[in-house]
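So this first bit is one chain, no partners, the form predicted alone, shown in structure tokens.
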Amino acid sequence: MTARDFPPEFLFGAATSAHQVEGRNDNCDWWAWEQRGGSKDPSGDACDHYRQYPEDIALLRDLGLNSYRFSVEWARIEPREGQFDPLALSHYRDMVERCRELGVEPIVTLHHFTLPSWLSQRGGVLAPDSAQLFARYCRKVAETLKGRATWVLTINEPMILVLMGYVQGAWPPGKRPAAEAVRAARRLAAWHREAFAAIRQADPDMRLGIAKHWIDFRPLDAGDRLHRLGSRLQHHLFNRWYLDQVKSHCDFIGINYYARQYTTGLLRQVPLAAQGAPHTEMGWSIVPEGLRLALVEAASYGLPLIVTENGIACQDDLQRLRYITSHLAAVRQAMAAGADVRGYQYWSLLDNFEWAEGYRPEFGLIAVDRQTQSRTVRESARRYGEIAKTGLLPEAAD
């Protein structure tokens, strides 16, 4: 019998987020941001996943995948402060139950970048009571999903939210003074800690974690002292600082990995595409080794790990397949080095709304015709499904 590269219980899956796929999520800060020209395309109907989720989850299962990471939408669940919509809560409970019926493990994210309009108008993350409000919402969701959802992520990529929304200003609320970015980072750490306690009370059996974006920072010139200092500083601020604040309030850690960045100063990086390095349509470098290094270092926290996002925007589906297999090989290498990795979630299940970039980037295992909402399964998805079913990587992945 051929030895498996991954154990039978390994969580092979794909990921989405509510605002990016559901459609007509018009009661959140991002919808308002889009109407003001904050994205190259408005999200509109997105992938109509709010209605088509039963068929989409069945497509995922039919590929051979055994897990699905998706988010629930705070703006739908609590459309007005303190008023929870029972139909929205029932909808997300039904999504989880649909997964269970099909033998798919749900991995639920409670916050994936969007805020209810009422909270945004009160100051968003920086509202004085935002951590308590988030915890109250999380408790309500946990009560609804009690006994149904095991793996739960409180927040997706908190430092990306800080970087894009408070430093670069490409996302809501827009660029702010540096002091507000620092406050936002600290507040988002409090969000997780408060939510952890609230969910524990509602359902002690839920396994709680954070989806942490991890960038592999390297000095552009290893002989340049400033480049080296920049690499260490940015690694600490972006990769380690947040995890250090919440590590005692986690049952596992999710790692979102996409790229390596080369530093040229304390807070500067060089554009990868300009260096002629292999990169995706997003301009992100393609360095599978960075995922191995991220997982090995994250293992030092002594917690189980799940790759909660990893994916490529491209037109060449063969390139997508090579990307998946090479990064899965990096996961296997990290496991061989002792990292307790429990799963891999490709980003994304569907071509979707990619925030400020609109609909141009195509990350999906499944293509979506935005006019007809018809789905087309890509060959890379079928090949990824074969890896999931057999637990075996093709030899070329090494």
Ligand code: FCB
The other form holds:
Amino acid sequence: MTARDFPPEFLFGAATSAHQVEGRNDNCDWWAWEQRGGSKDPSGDACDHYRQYPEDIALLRDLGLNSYRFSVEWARIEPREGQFDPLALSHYRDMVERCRELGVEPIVTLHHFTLPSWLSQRGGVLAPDSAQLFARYCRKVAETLKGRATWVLTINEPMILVLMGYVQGAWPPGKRPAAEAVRAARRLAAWHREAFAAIRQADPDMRLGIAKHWIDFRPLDAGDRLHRLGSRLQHHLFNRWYLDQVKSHCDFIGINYYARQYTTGLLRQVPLAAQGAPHTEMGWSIVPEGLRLALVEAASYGLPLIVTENGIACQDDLQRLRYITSHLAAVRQAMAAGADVRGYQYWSLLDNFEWAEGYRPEFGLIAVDRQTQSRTVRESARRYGEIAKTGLLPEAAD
Ligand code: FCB
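What would the structure be for the form predicted in complex with the named molecule, given that what you showed me was the form predicted alone?
Every chain and every other molecule in the complex is listed next, the one we just looked at coming first.
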């Protein structure tokens, strides 16, 4: 008998987020941002996943995947401050139950970039009581999903939210002075800690973590002192600082890994694409080794890890398959080196709304025709499903 590359309980799955797939999420800050031209396309009906989730989860299960990472939408659950919508809550309870019925482990994210309009209108993350408001919403969701959901992520990519929203300003709330960016980062750490305590009370059996975006920073010129200093500084600020703030309030850590970036100054990097190196349609470099390094380093926190996102936007589906297998090989190598990795969630299950980039980038295992909303399973999805079913990587993966 061939030994498996991954244990039978390994969580092979795919990820989405509410605003990117559900459609008509019109009571949040991103919707308003889109109406003001902040995205190449407005999200509109997205993939109509709010209605089509039963079929989509069944598709995922039929591929052979055993887990689904998705997010619940605060703007739907608490459409006005302090008023919780029982229909929205039961919608997400149904989603979790649907997963369970099909033998799919749900991995639930509570915040994936969007804020309810009422909160963004009174300061968003920087509103003085935002951490308490977030914790109250999280408690409500935890009470609703009690006993049904095990793996729960409080916040998706807090540092990307700060970087894209406050520093670069391509996302809401738009560019802000550096001091506000720093306050937002600190505040998002408080969000996690407050939410952790509230959810623990509501359901002590939930395993709580955050989805942390990890960039593999390397100096462009290893002989240049400033390039080297830059990679150490950016690694600390972007990868480590937030985790250090929340590590004592985590049962596991989610790692979202996409790319390596080369540093050319204290706070500067260059996109690899510019140099003709392998890259995705987003211009992100393709370096599977960076995932191994990320997991091995994150393992030093002494917690279980899940790769909560990893994926590629491309036209060539074979390239997607190679991306998946080479990154899974990196996961296996990290496990062989001692990292306690429990799962891998490909980004994304469906082609979807890629924030300011609109609908052009196609990350999906499943293509979506947005006129008809019909789904087409890609070959990479079938082959990824085979890996999930057998626990075996194809030979050439490393
Ligand atoms: C991550 C986000 C996710 C998606 C992918 C491509 O940073 O968490 O929503 O946009 O990038």
